[in-house]
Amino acid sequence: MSTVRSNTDLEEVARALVAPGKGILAADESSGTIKKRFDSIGVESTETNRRDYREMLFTTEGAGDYISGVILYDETIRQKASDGTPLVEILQRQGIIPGIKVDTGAKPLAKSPGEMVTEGLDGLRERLVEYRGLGAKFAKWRAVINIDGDRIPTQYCLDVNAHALARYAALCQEEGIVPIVEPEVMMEGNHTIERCYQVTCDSLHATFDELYAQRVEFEGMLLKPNMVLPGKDRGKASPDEVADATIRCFKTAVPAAVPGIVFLSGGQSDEEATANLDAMNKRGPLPWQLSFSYGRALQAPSLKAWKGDKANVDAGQRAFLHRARLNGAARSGSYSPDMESGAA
């Protein structure tokens, strides 16, 4: 049976996620998502080729200077490196926390043509005892926001996400793992970045609403929201446009006594999630901790560099490296453009 603990280990995880010059690597990829991965340089999803990437990047030295925490999938979090030693072991060594990813995916929402309900409750009292055990201390899940025109989103969706965001993350705390909350407006459309500003305020304020409702502590839990920007078929903003309507947006809707928020890259180039997390440190203070939890603009310049062959893990671990060391500059609004070139 679980049982509450106490609040000071949740604020002290939450805070150490966050900590100065520090954010997340999200490799919780589900297999579809790495098989897309690596179909892009030629390379076939099998369990091996997977812990052999993930192991690479895990091992990269100077790794945890950069890297507070990694997101697992449940495939990752039980295997082992090449020498028999748990992935979860290597990320602990390097001072890294692991977390993990519990939902089952978003499915279409009944009712509700075009949009989306993220599922998995269905026996999460239970997995998270079981992810505890294996090393976890955070965990995350994701909602799916689409927008179509003024039709999209419904207040339904929004409503109904939100209310499975605030069980999840109240399920997390009463077994001690910090929840990673995930209220994702996605891109894709033709939308304006004002029209994106509403949708992602109006969904923070559900989000925040049901989280209170349902008894989750705020300094226990982290947000992982995205940028406020226009739609990919829209055109794109300056890093100032963004770094002002998002955090006019967040200081709206979300309460101080969050530690920290980690925004997602969703689909935005490696150089754009950077610059744009820059630019929203460069107006500090701020309430909370401005960090990130990057998958993709994390990774791909390693994955190019990889290519699936033992021969290039070092040329995968410096790219790896240099991405993360360039996301920490950022985390102190001290990232330049001209730090881009070479990877050190």
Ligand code: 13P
The other form holds:
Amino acid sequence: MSTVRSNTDLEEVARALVAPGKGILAADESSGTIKKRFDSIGVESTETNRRDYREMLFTTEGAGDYISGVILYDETIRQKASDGTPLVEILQRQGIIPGIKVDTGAKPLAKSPGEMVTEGLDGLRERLVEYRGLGAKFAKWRAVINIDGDRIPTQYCLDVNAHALARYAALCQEEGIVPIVEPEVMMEGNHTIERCYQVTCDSLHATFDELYAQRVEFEGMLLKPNMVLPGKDRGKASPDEVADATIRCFKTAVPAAVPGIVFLSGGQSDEEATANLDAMNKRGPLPWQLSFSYGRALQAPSLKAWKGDKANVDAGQRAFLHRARLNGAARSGSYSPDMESGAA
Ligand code: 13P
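How about the form predicted in complex with 1,3-dihydroxyacetonephosphate (13P), since we already have the form predicted alone?
Next comes the full complex, and the chain you just saw is listed first.
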């Protein structure tokens, strides 16, 4: 009998990203998305403003206590802080692992109106070599799965996105980079939580079928899914309902060999995203670490406090550290809403 071992370097990085009490900051907004975020606080999206904002987040003292890794955008992984230090180096000094978004965005899916497919495979092998040279140890690729009645998503959409996710993941592992595999079932719509459950299970089954077929090592990857929620226009489910439905779905679809599941926040408020993660972790023990890889839910209060003004950097950093600490508590199910008022 041969002993089949996974690539221990990949496994080590994957496990470090879901270390107890810590999670990932998604700061990989594309130019279009960061412009929307800046518009909301009346700040122009210039290269310097984007740098200043991300520098504020990354230099937050103590961030490394709660943040294991940061997902960067192509522009950011090449940028230097105002004192000339590469932003990647600032993260490394904090003990934070740099990662990189490598997809080039979701585009309309041919012959399936209302559905999307994510692009970015062309030249990916070469880009991964370059990103590894720039310090990236993990990567992200996001697939977008819309829900519209019983018609959407089609199996065609689930399959092409799963195929692309698996091709990306295999290329990453070949280059020694941990792939974060993100099939996001969107919250937009008025569907029930049961419909989200069904679509999320179908999407995860399609994704893991392809990952297996394309020889991706489950031990050296992370899954970044949505939580199972009712559509945005439907109203809210309690953290207990979300936790029950989400864990039930993952138990049917996510192999136990996957070290961690790192949720996206997807448009939940920052407090909801923390409370829902906490409710899931109160239900342990589970086969995988359940953690966060939040964009909006980690950044929203900090962005509001900053407002593009240097004088507000301290306030922005306090707001960021506070959210990071509360999500760190949710990793062990030890968050309580009372902690919200104690802004650091
Ligand atoms: P949100 O947490 O804002 O959904 O962003 C996470 C992310 O990286 C989406 O790809």
